[in-house]
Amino acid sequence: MSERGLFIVVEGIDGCGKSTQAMMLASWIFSEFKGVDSVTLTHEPTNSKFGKNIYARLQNKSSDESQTAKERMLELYVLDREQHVDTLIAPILAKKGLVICDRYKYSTIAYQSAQGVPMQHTIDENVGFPVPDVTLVFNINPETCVARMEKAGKNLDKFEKIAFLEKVKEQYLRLPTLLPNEKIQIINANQSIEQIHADVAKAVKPLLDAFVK
């Protein structure tokens, strides 16, 4: 751990609480971890010029699922995070700072094999950027991420339907499989908060532990 900061992801499907999360633990390790000075908080997509191209898309309410629509859609996501990575993420644990990243190559990997682009080629597609310490991938029931999204009057893009958020979280579930050579993590979303955050604790502390040595 010495040769670099740490870094953490936190995935899933849209709705999962994974942002909610991602500032618990923060805070967390702030009150627990007094070595610590400061922790990076970001998230993908950016507000780059890709990842605001990216939101136009996901807001465009046509069904274009052309092959084109789906490889421009990988395309996109993976330039930014290549800026992402060059201008943040990489400084940051170069300076062995703590970042923690809410989505990353992960939900790429997921949404856009779901949508029908080969999964190997998805990942080919983000190989060399810098590998999480650990992921956390929330696994929860898709029927609960929309009735919460809808509940909190969030307008649903494209990508946040029952049946394609099915699709995705099968995705992510096959990722500790298909990348064996990364920490990937399930954590059971389907629980309360404080339980979650407790499970997302004991998964970090060894790491947290030997981070502030």
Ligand code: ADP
Contents of the next structure:
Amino acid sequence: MSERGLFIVVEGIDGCGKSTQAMMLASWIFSEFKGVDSVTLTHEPTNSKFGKNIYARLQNKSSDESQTAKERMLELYVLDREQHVDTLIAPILAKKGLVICDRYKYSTIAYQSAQGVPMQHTIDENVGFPVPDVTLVFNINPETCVARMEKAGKNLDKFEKIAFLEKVKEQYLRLPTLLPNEKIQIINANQSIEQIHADVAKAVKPLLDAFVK
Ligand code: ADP
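Having seen the form predicted on its own, can you show the form predicted in complex with adenosine-5'-diphosphate (ADP)?
Then the entire complex follows, led off by the chain already shown.
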């Protein structure tokens, strides 16, 4: 068994298939790796008081677009993450457990910088959090995601949403270069659910082999 446990993060723009793949990954781990007896599947923002504040602000259509409001949002994501790490992620990793997290600091870096907060500032605000053993960034055409969200009945301004997700996607794609010491892998998410899962399984298998050894 490894020193710390295993920490896997899934990332990408809204509707890219993160939660679908996180669930498939958890069940694949149980079926393939008999030595693993628990997997914690978690997500951000959490349901902490900070997370609830974030969800409320995201739902507010007449939201404040000022730089102060953007900075406050960044601060809330970091506070929510601090609590998530302290109360759930770090204790599980310390007990050599396995955590799969749907969105983490990379979401804050990509989204908040796409909204105009300097990218280096978003990176600096997230220093000190546990670095995942691997982060899988699902790279997908934003039009596909927006079509999925519309199909699911979500009310959105289509063109505004596509343009914004395009910016977020670009920021995500910069992460492997900006954070060369963190293992960030881009996965082609413009594929079937099964093909993406096969790519995910291939990406994490060496880590799991080492983890259960
Ligand atoms: P996210 O967690 O990234 O927001 P979800 O996993 O909830 O995305 O997927 C959004 C929607 O797209 C769901 O209805 C899901 O069933 C569907 N979906 C996910 N992956 C694919 C795929 N590869 N092809 C087609 N539909 C998909």
